Every structure is written in C-alpha cells, then in structure tokens.
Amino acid sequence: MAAHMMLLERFPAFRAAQMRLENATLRRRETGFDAAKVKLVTIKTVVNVVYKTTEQNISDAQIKSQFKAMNKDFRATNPDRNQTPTPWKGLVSDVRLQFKLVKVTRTKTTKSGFGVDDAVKKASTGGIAPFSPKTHLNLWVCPLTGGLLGYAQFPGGPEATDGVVINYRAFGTLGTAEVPFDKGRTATHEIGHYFNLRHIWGDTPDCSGSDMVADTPNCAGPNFGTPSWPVVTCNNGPNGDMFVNYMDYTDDKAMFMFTAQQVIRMRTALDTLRGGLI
C-alpha cells in the first residue's frame, strides 16, 4: 500500500484510472454478474529473476512450482479449499484465470536487496524493465529487504513499473521457498492486488476501512500465522474475520479462497484497464 499511495500522489492519471475502475466495478455489481459463466482466460506471464547470489537465481523447477500452485488457487482446485469454514464454503469461487509461463529473464545485479521503490524494474538501478506489460503479467523475483514478501501495482498505473515483485524466499513451493510462505500464496495474494483486490481489512486499524467487497466480513486488521476459527472483530460474529481469504496476511497453509464478489472485481479489471492481457 505504500507503493500504491506513492503512485497515486505522483501520477494523477493513475488516480483517475482507479476511480473509473471503481465506477465500472460498481456498475458490474449492480447489473448482475455470474462468475461461473465468464470465459476462461490464459494470462501470458513473464518471470524476471534478479539475483546477486547463486541461491537467488532460482531454478526453472521452482518457477514451474509457482505456476502450478497459483493456477490451482485461481481456478479453486486447490485441495486445501476443503478446510474453509462451513459458513463460507459456498463462497469459494473460480476466477477462471490461468497463467502460462512464456518467458524467463535472468539478470545479475550488484544490489543486495530491493524495496518498494521499483528499483528492481529498471536496468539503471540494478534490475530489468518489464517485458510488454500491456499484454503480459510481469513477475520479478528478487531479494527484498525489511522482511517484505512482495508488492504489486494496481491497474491503471505506469507501464514502466507494472507488475508484481516477490521475494525469492516466498516464491513457489520448493527450492528457496521457506516455511511458512512455501505454498505459492504470496504470488496469489499479490496478483490479486494486480487485478484490483484490496486487503480484506481495508487497510485501516479501526474497522472504518473497506475492501469494497460485500461478501468478505469487515475486520479490524490483518491476521497472521494460522488462526483458530472464529476470530471475531468489528462486530462480525459469529463467523468473524475471513482469515482464510488470500487477501489476508495469514501463513500460506491457512489461506484457501477468493469469494464471488472478489471475482467480480478481478474480472472487471481484466475487462477494462487490464484488457490488453486478453
């Protein structure tokens, strides 16, 4: 969200595009939308590995493991979805998006780590520019500082920085992927942002925020680790926070689902500002 707010301040056109997208999403909700009937879309995806050490230059097998995981998550075929608490099982939704790896770039850098300032996306600052970001999802995999797992650019921002950045220790399900972030869910979460999903707590600590999704209960803040259900905040009992949602901060093994209303947000982004991906 720090990167998002910085872009909103620096690029008035980004702020305007986000407002148009919210209006389009609202119209889509009001006119009705059957997520089960939307077309299956394959997103051409590029992985940009930026590394300083041999360990950080992750293997092709590790990259493939990430695609296997996130394709299950976005199609709601992940086996652990069955662990969703009973009140929400009917909300588990297929986004009808799948991701195809079409290109891997490998860039050796002298930088020990990157932050949220998009330096990894520019050759002049130790990284590499995105490949055809209008038509391809770009994923950068690199060492991130400060315990950061990843960050993403919301739809409508500058092409030169468009895509998702993920820590090499939280990418895929093998190799350098470390417990508790070793099931590929960091990419699932960040790609959710890339398609205009917000954190389920609305990024405020006092119940006043909103993720603009009707079927995710309002909650006070992020959940961490592997909570026991229910966790009740913001008068959202008896079921409490939907901490099993991919857009919370729980461990990979504790998140299993997107909801139907989240699918509406993602598919509206795909049909509008991210239409070049189709």
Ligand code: ARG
Second form
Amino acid sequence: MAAHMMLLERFPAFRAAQMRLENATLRRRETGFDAAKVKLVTIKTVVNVVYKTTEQNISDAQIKSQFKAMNKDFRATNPDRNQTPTPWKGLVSDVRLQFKLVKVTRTKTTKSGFGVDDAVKKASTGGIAPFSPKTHLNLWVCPLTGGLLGYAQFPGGPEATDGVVINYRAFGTLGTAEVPFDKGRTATHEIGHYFNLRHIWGDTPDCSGSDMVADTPNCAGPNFGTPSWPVVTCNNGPNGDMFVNYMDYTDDKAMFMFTAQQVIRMRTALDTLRGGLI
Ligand code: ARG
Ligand code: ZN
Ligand code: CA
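Let's see the other form, the form predicted in complex with this ligand, since the form predicted on its own is already up.
The next block holds the full complex; its first chain is the one shown before.
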C-alpha cells in the first residue's frame, strides 16, 4: 500500500483513473449486475523470470504448476473450496477468468533481491521491461527481500510497471515453492489486486477501513497462518473475519475463495481500465 500511495502521488492520472473505476464499480453494484453471468475470458500472460542463482531460474514445469493452480482458483474449481464455513458457502464465486501462458522471458541479474521499488521491471536496474502490458498480464518471478511474497500494481497505473511480482519461493506448487506458500495463492492474491481487489481488512489498523466490497465482513487487520473459525473482530460476529478469502494474509492452504461482490469488482476493472486484455 505504501508503494501504491507513492505511485498515486507521482501519477495524478493514476489517481483519477482509480476514482473513475471506483464510481463505475459502485454503479454496477447498484444496477444489480449479476456476477454469475459474466463471460469466460482468457488472459494472455507473460512470465518474466529474473534470477541470480540457477535455483532461481525456475523450471517450465514450475511455471506450468502456477497456471494450473490459478486456473482452478479463478474458476472456483479448486477442491479446497468445500472447506468454506457453511454461512459463506453460497458466496464462493467463479471469476470466469483463465490465464494462458504465451511467453516466458529469462533474465540473469546481479541483484541478490528486489523490493517494491519496481527495479525488477527495468533492464537498467537489473530486471526486464514488461511485454505489451496493455494486452498481456505480466508476472515477474524473482528473489524478493524482507520476506515479501509478492506485490501488484492496481488498474490505471503507468504501463512501464504494470503487472505482478512474485517471490520465486512462493510461485507454483513444486520446485522452489516453499510451505506454507506452495499452493500458488500468492499469484491468486496479487492478481486479485491487479484486478482492483483490496485486502479484506481495508488496510487500516483499526475497524475504519474498507475493501469496498459489501459481502466480505468488515474486519480489523490481517490474519496469518491457519486460524480456526470463527475469528470475531469489529463486531462482525457470529461468523467473524472471512480469513478463508484470497485477499487475507493466511497460509495458502487456508485461503480458497472470492465472493460475488469481489467478482463484480474485478470484472468491472477488466471491462474498463483493463479492457485491452480482452
Ligand atoms: N503481498 C502479500 C505478502 O507479501 C502476499 C500474501 C499472499 N498470501 C499467501 N498466502 N500466499 O505478504
Ligand atoms: Zn495483498
Ligand atoms: Ca467488506
């Protein structure tokens, strides 16, 4: 969020685009837009592997394993969705997005690790520029410092840095993917941001913030690990925080759903600022 705030400051057009998108999302909600009726869209996706060690130059099989995982998550065909607590079962929603790997770039770097400053997205700072970011989702896979699993750019931002960055230790389901982030859910979470989803706690350290999604309960802050249900905060009892949502900070095996309103939010971003992907 700190990196996002900086970008909004530097690019006033980004801020304006985000505001327009928020209004468009609100209008769709009010006009009773049906999340169950959105059509299936396949997103052309590029993976940019930026590595220093040979281990970090992850295999094609590991890349494929990531696509397999997220193509289940974004169709709500992931088997673990049936662990959703009963009161929320009806909210588990199909985003009707699929991701097709169309290109892999591999770049050797002298950098031991990257942060949220977008250095990985520029050749002059040890990374590689995105490939056609208006029409393609770009994923960068690289070593990230400070325990960061990944980060994403929201819709409407500068093209040169558009896309999602993921730690090579939290990418895919095999090879260098490490427990408890070995089910490909870092990509699912970050692609959620790329399609304008916020964290379910609203990114404030109290109960004041909101993810601007009506069917995710308001909650205080991130949940970690594999909590036992329910976790009640912000008077959101009896069901409590929806920590099984992809937009919390729980372990990969503890998150397995998007809600209907989150689908509307993502699909509004796709139909507007991210229309070039269709
Ligand atoms: N940006 C978040 C982080 O770096 C990603 C959290 C993803 N969570 C997960 N279970 N994979 O912490
Ligand atoms: Zn996040
Ligand atoms: Ca909410």
